[in-house]
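Taking the form predicted on its own, here's one chain by itself in structure tokens.
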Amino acid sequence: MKKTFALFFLSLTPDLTKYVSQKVKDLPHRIIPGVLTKEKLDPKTEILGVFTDSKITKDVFAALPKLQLIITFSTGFDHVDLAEAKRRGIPVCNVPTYGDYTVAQHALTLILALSKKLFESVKRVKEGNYDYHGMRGFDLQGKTLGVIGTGKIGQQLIRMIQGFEMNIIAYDPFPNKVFAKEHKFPYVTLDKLLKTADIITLHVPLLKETHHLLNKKNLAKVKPSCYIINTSRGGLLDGEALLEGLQKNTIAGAGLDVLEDEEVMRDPVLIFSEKCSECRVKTSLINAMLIDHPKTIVTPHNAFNTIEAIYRIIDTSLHNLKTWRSGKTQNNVV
């Protein structure tokens, strides 16, 4: 095993603090409560973990002459700045797979909630009035799910789905044809999925190539009684686009569990940084007003967050870490 020292940036319970220490208890490590600050980085670090709220820049490497290892608490990896790790021959290793039924589950939790309107009804319900009126939902019965992205995550809500006896199709620029074939549903182009889907659901990671995927010209050509459901990452929805659409009426609602730049929502007192640009205070706007939104279910990135995922989270992430200490890297992205 290599003698290194761990550094590692987790928002974790007591509980899965010491989890974590125990796990590494033969290894010189740090665990520092909260996101990454360059403040807070130790030179001596050759290991780096963190969760997707810790950004790793190039000047984050700079800091870390050291650094040989970085371990993200993720399946997402947008977080860290690929290129300036490829160059640098240090490995980021992943989590690929831990909350496909986590994920998933959260995703149907919001087309649920939307249909049944009970965000409202709840509200209602804890103010003192005791009323539905107002508060009619629609069945999920026959109405089209449109699935963009159909891995892990995808699959497994297809999966749920059925039991409601809705119609899906989906999108995805590699189909998965045996997955299709086994639970009856076809692939369509994207331009025919925002055209006839009721609800549609994003479940693609976030690249160059899939930025503001759901743009104001495709949100353009969603029915008026379409909802859109986005557990995956903020930057897939332009979020100008979808504010405008609710205003208007052309867009039925939306259950999001992530927003664009959210970390300015986890610390607002960002907005004030000598950093900050125009466009990330426009974007927090849009944030906010997004989650005031009658028409709005906005959940804090909470979809992967259960006991057990969190746990195969920490286990496949230590066990990069314990691989990687034996002479070789697995669930590498570089």
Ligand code: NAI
Contents of the next structure:
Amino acid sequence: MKKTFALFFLSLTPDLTKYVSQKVKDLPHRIIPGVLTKEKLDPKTEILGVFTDSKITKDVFAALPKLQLIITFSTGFDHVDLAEAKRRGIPVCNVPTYGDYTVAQHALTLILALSKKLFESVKRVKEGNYDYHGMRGFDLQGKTLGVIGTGKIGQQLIRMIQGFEMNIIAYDPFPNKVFAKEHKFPYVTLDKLLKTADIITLHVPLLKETHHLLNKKNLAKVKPSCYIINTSRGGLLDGEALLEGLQKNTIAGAGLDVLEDEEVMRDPVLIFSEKCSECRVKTSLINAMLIDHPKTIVTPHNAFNTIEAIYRIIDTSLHNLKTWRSGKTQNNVV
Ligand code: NAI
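For comparison with the form predicted on its own, produce the structure of the form predicted in complex with the named molecule.
And the full complex, kicking off with our chain again.
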């Protein structure tokens, strides 16, 4: 077994920090709560473990000359500069399947909450107003759900939503015809999905090609009664176009677990980091307006966060580490 120094940036409850520490007790390591910053980096780090809120940029690679392995405690890996990892021959290991059920459940939660105006209803009652007027929702039965991306999470949502007697249509450049036949739904073009769906839900990775997959041009095609759900990555959806649609009543509402450049929402000081400040100010303002908008529900990138899923994430990540220490690599995206 390789004896290497591991540095983890993980915000965990004390019991989970202890759990991780126990599992890697034979390895010199440090667990730092919170997000990776340059000041907190230790140049002797050979293994770096992070969550999605820590960006592994070229600068991070440059500051860690001994780095040999990156493990991300997540499915998504768009926070890691994969090209740089590849260039340096450093494997990046992720957790391919921990949260299909968990994230799909969150997407469903947002759909249900929007359909029954749950957030406003609860708020009203807590404020002492027990009046249902203005709180009318809509039935899911008979409505059409448009699923963009039918990978693991999209498929799990389709399985779940069938109990609600919704029509399902899907778009994916790599359609799973066997699954579609089993679950009796058609694949359609993105254009048709946008024009037909009553609720559109995104389950696609953030890549160069999927950045602003839903933008001003194609959001203009959706029905004014359409709701948009995003539990994938903020960068898939042009926030400015969404906000404009909500303000002009050309989009009915949105349930968002992710926002573009969302790390600034957690740490506003980042606005002044090396990335274009003006762009960050603009995106943050749009995010704040989306959060504040009466037709949205925004949650803080919480879709993955259940007790069961957290243990699955930690166990798979540490297994990735153990496998690497024994001389092999598993679940590596680079
Ligand atoms: P997956 O890899 O199983 O499926 C992704 C699907 O997207 C594939 O079927 C692929 O063909 C499709 N796709 C690729 N490009 C596309 C495009 N241009 N248009 C339509 N479809 C396209 O991924 P999985 O496990 O379903 O996860 C989806 C995303 O969910 C992840 O990439 C991650 O960003 C996000 N996620 C969010 C979490 C949260 O806490 N909010 C937690 C876990 C994942």
